[in-house]
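Only one chain is given next, in structure tokens, and it is the form predicted alone.
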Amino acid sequence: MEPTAGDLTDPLINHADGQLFLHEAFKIIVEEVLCKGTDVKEKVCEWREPEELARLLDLELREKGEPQENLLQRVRDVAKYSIKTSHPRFFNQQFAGVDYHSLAGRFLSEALNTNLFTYEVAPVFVLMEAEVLRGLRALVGWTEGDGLFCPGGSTSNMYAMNLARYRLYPEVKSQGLWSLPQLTVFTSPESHYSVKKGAAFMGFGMDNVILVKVDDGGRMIPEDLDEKIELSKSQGAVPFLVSCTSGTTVQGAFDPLDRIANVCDKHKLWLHVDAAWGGSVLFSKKHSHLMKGVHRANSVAWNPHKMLVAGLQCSVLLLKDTTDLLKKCHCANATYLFQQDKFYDVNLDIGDKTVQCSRKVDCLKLWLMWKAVGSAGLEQRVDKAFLHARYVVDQMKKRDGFQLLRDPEFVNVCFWFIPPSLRGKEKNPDYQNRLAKVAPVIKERMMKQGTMMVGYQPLGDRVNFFRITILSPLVSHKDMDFFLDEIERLGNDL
């Protein structure tokens, strides 16, 4: 039905009703997510099978809307059946816990609902993003440079690949892949899968991602990198980027950046450091040595939503470049956005640096948290995470049945739990097959009982093992002790 003149007198949305709903919904969020969701007496998850969960949530979208009381129940149900990632016993991923200042920043940026592409629509955040990036670059060791907030570390890694390619072959922007020789990328087998995905997405091809050998700790071996670069050149390819890792996903290994930088300098290759997980050690005087040599990189990816607990998503790409490479590589000069005759400095319109048009404000959550606790408070979080990791390792060594892959250099603790039925039977022919089944069963039990969450995986020829990542500022030694006790309780009868 066409609207009449009377329909245009009042807005469609009633502010009083909407704000009342928001107020009531916010009370539910605080109670269910931030109070119960961080209480060790409550479950980490309320497991339901997919069919039952879909029925409980009543997901179907209908022609008519629902009354407010129904919608508030929807809010409660979503909170109830979602995983409580802020719970002190959620160890499943490289994000956990909650920072309330950051959360306030997330609420505020959502309410303001702006797009970070021009100064005219996001004046506060254009200036804020620049200052946060400057502070992070200073920790890397750069007094100048560039960067931007990206939608995740995978995107940051892909940006680095695109920039490295453009620096070497700027004609690719206009002529495409037809203008390029065969390009090769070098990384370790323990690097993030986004390197291979990026090669596929950008047209290099996964076959042109050359895997460099790692040592027993999962760190890239620079001598093998040098040999593989030479081999690639001899086969007619053009090496152009080395992607090394500071804090690998599984073992938490840190590639030797200084020695890798020597190889990159020798061959004139772009050095990218994927520090999505480990970059936050740069806040710590005790642990920043793990990234010695990072200042020699061309680019760094870093996810403050991980160890710093800035909240998803908060990911940056940092660049040493001062030639406006980001903008040259990605700009399309849309005249309806980036007019050159504006009344303010058009260099403040940063949207043409990105491949996105719409870009969320991700700097506010980190800025507000950093303002609240300072660099000293962020350093304390990093140092405490290391202490918790050291504690849980020491406790494992005192208990039967816990076998470490290796002593960790970061806060990833990787281990097998050996049930009593398998102890002393390491030489049996079926030992590895039986051990591989232990972690999946324990994981299923903890999920269905809701007591905690921790991940597992195989790695190379090593069968399934657990990986606990310790980063939440909400955890205590009591939670570490509970974790070990619970693994034993859930697995002793296997």
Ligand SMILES: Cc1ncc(COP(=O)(O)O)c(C=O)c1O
Second form
There are 2 protein chains.
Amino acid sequence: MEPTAGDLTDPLINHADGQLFLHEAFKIIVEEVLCKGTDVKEKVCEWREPEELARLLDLELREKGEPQENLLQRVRDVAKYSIKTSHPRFFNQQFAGVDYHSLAGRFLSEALNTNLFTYEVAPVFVLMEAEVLRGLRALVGWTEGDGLFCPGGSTSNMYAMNLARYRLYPEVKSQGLWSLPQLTVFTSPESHYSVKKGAAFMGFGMDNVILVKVDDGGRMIPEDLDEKIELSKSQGAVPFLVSCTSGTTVQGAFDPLDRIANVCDKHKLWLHVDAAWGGSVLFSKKHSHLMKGVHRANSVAWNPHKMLVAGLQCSVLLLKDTTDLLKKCHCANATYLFQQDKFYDVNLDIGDKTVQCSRKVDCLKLWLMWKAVGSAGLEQRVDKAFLHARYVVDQMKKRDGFQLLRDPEFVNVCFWFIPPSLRGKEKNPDYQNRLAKVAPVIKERMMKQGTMMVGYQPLGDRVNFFRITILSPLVSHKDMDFFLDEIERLGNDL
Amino acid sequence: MEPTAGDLTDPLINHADGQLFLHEAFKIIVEEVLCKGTDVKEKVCEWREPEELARLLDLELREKGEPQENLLQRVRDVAKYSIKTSHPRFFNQQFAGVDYHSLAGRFLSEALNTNLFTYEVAPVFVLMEAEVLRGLRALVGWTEGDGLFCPGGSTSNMYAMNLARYRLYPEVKSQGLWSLPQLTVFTSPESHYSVKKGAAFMGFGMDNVILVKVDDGGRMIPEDLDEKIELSKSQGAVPFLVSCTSGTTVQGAFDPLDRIANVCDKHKLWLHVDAAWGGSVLFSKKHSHLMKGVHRANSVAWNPHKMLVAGLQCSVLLLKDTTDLLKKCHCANATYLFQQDKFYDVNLDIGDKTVQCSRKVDCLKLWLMWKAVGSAGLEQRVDKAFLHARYVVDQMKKRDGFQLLRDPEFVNVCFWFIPPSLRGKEKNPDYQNRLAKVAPVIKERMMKQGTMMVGYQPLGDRVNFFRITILSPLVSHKDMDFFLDEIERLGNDL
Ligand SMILES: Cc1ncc(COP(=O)(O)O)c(C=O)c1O
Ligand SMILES: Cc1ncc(COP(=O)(O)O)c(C=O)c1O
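For comparison with the form predicted alone, would you give the structure of this protein in the form predicted together with this ligand?
Whole complex next, starting from this chain.
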């Protein structure tokens, strides 16, 4: 069917039909994702082999469109075969659970479909983002500063590196790294891989990320940091940034910020704190001590989409800087977007602070949720997560077969499940090899049965162990008991 | 109110209350954003000065939460004071309009709240993303290849630069730019600013982005490209990438890809095509000739969130490469996420292809919309946009006071409005100065009255002119007539 000019002079979209479809889709979302998807009597995961799933979904894109009924069935299918990350038995990732105020904010952001580059297209969100950043900075202990919502903590970590090198060598922006001495970054081997990825992407090279030793809890050792910095200098490089972690991805360790800040002061290095995962402890009077000294950092990355359940993505970079470094470092002064002869204060056109052009509105969901439950409500989420982590640890200690890597500092509980056949066999030469195979089998079984989800990994010389991250506001002690029972059920015959 | 341990053992969130809130919020979204927000009898923009708006919104984040009624009022306020980018009189940006199938897909993605890094947490979306990329690559003319959804075209452009340098010098990943000769990138002065921003971010430096001359239509001149490459080589640099543009941001120009590809072949350079804006012409049998030769590129950036109205953000990088360059260049092999001893094909764990870790699901909205209207329906959108651009140009030619920069190739119509007081005064010494002040005043008036939105900018030695980008599937000829009448109404006394 060749469209004729006549067809096209009028609107192509019918609002009544469209809204009807949206309404029906909304009902399916509520029923499949929010009701069934959070019901412990339902599965977390409806496992299908990739070939089968592709067939079931009929993914192919064709020349002709489809009737509404088909499309609604597709909405149902996508919901059915997707992982229920809000389910109380989803422990696989550092996100889980659902917050309805945040979700409403997300729907509203999507419907408003705007970009955070100028006040003229995003008046509400320019002001709102500033306020949310102010609120988060206050928790870090800063009364002024700057910041940005980024598409993920990895990007925030990259921004920190870019700002730090620009502060030291502003000519890098025009001339590139060739005009600079070799620069080195310091982080721990347990830091997030984005530090290395970022270093490669930004032209530093992964070899210039120097790994500082950790203690047996996975925390960076400040003395080793000092030594490694000296060593790097003696080799002719210029150390310029330390990226420490508040809440490492696997073990949930908190690097000792105060003591690291001393080392940074001594060597005049930029202190970046990757608190993508752990930052939310700052809401808790009880647990914020884990980040003592954070106010001494130059920059902090923090993902409210993780522990605060703000929804993917919600990720901020916070800066102590008050010299407009963010803008100076990133601006290109495009006149088609950032005209200087506007009728309002062009400082509200924040788009030139970023290396993105279009940038999603990620502040509304956090703002609305924060308004709904207050700082006190967010504090509760954090405290609840710690409480449940503590509970599961205590229960593990009471049961046979659960061996903790260590007593957790945070809400990551890392443990081996030792099946009965391996108990007391620690001295056998094939013990580690056999233990390494346990977690993958349990994982496969839980996925195929769909009862719950939790991740495993090796770390250094430690063979595959489970890491459960406990953060969903939806969980109860019953879910923790279920978790332990289920690991036993799935692994007892191994 | 200090939370007690007792409170926290049970779920913190009540589904019934939450779903009720979501339901009410949904109704407000439909009413305020989708009905009123697309109604030509309503305003595009409810302008408020920043101080007043901040007061109206009461943005401050507090210790205590708020009752549901307040929160629903907040949803209403956010909707009210936000720009109605779906309104048929919003011409301010390269996005506009609304597609209900896409919007349903967006709501579903938000509710499912997962990340595109592994098959285990995103089985449906791993397969779906691959299929959508396949469909888009087919339009480029590639039967194989690779690709990725990125958080914006700027990021896609950066990825292309990273891949091109890695292909040439894989050691850059570990050793950084210091181990490489000085590299140069070639683009036109009318290309998007993200090429420069990206070059700065990735350590190349903006000075190593060499600007190739354009013809009077804003298209890169291949002969000048060839000369500039030779010149750069003679200065000891290594040219490695040409970034040409299909649909420049301001003028909508298409660089001559075939002839540029010849130059790239000759010098063995990576050809990147930034088709963020113009890529959608590939859906149209009538207009795809504008990108003739695109199959010869190494990479293409394309934003379906622009012309196809897929919703922000929806942005892809497409690659011809079949050697797994994307993964080799970006991987860090994190074992906590990308275990190799999984029970399914770990090639489906695509997360290591990116420098992001969490990555939003941006494929579903495009997939569902494509399923709904078919390639034929997307072709109609493109053809409709051209038709309306042509219509508005024809009308401008019939009216006094509208002076086109040139006859547009694409759907960007760039023009000056010459108020009666300036007509025939082109020779006056202050003509350009006075003309430069016209667009900002008209813009201020239209914003404050809220009747429509369109952007203006200077370009080279051309003073402020309006750029209208016509792409919304919701517009009719009446909206175009309104646009012209309104410019006259707002500017006739200037
Ligand atoms: C410590 C840490 N930093 C950074 C990140 C990366 O954040 P994102 O996934 O938002 O890029 C993560 C996420 O896993 C993390 O755990
Ligand atoms: C030609 C061109 N390239 C790249 C971009 C950047 O895309 P994004 O805003 O998604 O980063 C734009 C958007 O304005 C553009 O017009």
